[in-house]
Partner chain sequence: MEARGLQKTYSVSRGVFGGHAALRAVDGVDFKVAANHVFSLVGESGCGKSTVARLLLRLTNPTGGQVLHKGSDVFALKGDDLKAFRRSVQIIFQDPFASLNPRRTVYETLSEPMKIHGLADKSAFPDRVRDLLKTVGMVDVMDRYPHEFSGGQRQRICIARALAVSPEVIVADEPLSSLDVSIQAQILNLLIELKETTGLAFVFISHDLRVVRYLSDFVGVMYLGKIVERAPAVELFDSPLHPYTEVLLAAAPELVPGRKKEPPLQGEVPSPLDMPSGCPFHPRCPKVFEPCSRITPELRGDAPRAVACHLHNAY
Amino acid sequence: MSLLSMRDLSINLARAPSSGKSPGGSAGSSINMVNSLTLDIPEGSVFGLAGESGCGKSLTALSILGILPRGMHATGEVTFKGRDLLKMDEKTFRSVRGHEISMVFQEPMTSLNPVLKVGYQIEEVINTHLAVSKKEAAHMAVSLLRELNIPSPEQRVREYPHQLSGGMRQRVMMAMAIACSPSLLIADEPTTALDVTIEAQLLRMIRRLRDDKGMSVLLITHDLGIIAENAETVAIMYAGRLVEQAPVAELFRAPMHPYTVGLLGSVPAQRGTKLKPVRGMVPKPWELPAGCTFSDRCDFAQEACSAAEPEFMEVGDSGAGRHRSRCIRTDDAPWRNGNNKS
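In the form predicted on its own, what does the structure of this chain look like on its own?
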């Protein structure tokens, strides 16, 4: 069963008529930031969404919560428990946001209010969505911090964000996110700026919360190592599009898109192994190449790759659409031969 389904989700950035000269077209037009995204997040699963910075991962997450930046508009369908989130009015959405769907943002120092004590910020979430007294909410805040292994939680709730370490701030954000036992937790780069020890602890907490509370998790990251250890299914995103999706084990065993191959080659396999970074950078949405959006960075591109954008289609022998890719060369897959050029 799918907890959340996206169908043809597109996110466009509108330009004001008074903007004058601007990239990507005339004033009053729009820029396509995310293009026709379709995916399903099953109940009780960890779904990984990976790709470089600038590929549209965070925008996709913000569209689920209905908090896109000003000037951006989402179209398509985002169905959660049978309800289309994109058609909800703001009052109804507020009852879902933070209660049934919650999010841990990338940088807790900028996500937490610096002038409010962390206990108050956790209690505010609880009081907004649950019918409990202020005393009960305060007790729940302490219990949540204790559950997330923050030492001396009774003291921490009386402190401000700047008085806590990065790992503690991230766990405060986690406490706010799980306070109302949501069905879906969106973790957007939850390990950013954390050392490896705290990173491992935080990821273990996410897995434990998934197991204990039965919630689904959308894990957004650029780190395929984190995906390999924590997710069951992974979708690879590039330039606002899904370019590959598969069960994690299958994607690592037999990647079907050159971009995925490039990402895997950028991960150190063992000490002394030379990395193979993907050349170039993710293009701006208004500077996409013709045809396949990855063609200008791909070592296996052919002339046909610039003719038209490939369809996102089933590949491999896993069946039931479990492995999909957006590449016209998946049949011969030259990258499997260890060649660097077509």
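Having seen the form predicted on its own, could you give me the form predicted in complex with its partner chain?
For this one, just the chain is written down, with no partner chains and no other molecules.
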């Protein structure tokens, strides 16, 4: 059963009527940032969301928590345990946020308060959501850090963020996020700033939380290797849209969207084999090509691709809509045989 299901989530940026300087469109209109996202995050599993910079991954995450930046507005449905988060009043939302759903942000330094001791910051989260004494909260903070493999946690809780290494700060963020045993953890590029050995430790922790506590995780990253090793399901996002979604093994075995194929072809693998990256670059949200948003960079585009945006349709033989792609050429899948250009 799915813990969170998103139906046609769109996010638009309304522009102030006077902001003539902002790019594209006419003043007063709005820019579409995320378009009609539909996905389901099952209970007790890691759902990977991948895509290049600016495609809308973080906005999608922020909309789940109801904390979109000013001027951004979400429409559609985001159902969590039977309740639509987009329609929830702020007071109710406050009891969900940080408690049932929590998030580890992309930038650990900017999301910790520099003038408060890290122990206090963890205790604050606990005290807000759980009915425990101050003493119990302090005790929980220390044991959380111990669980996250921070050496001498009794001493660390008394330190300030700048006294910790990047890896430790990221784990303090993690401690705050899991303090109330959320059912859904959103981890937005949780390891980007970390060294590989620390990254591996953090990812193991995420898997352990899934296995031991049945927590679901929305794991946002641009690293397909991290997805491959840690997620059960993966969705690929391009220019504000999902272009492909599949069980992880299936996506890597038989990708069904040319953008996914290009992403996989961008990762250096065998020496001596030339990389086959996607050509060109990601268009701005206000300069999307007509029809399929990927058509201007696609090696397999045909005339029909510019006519209308393809549906997000079931493909492959996973069944139950588990493998979907937004491409009209999935029947002949010309990328499959290495026969390049159409």
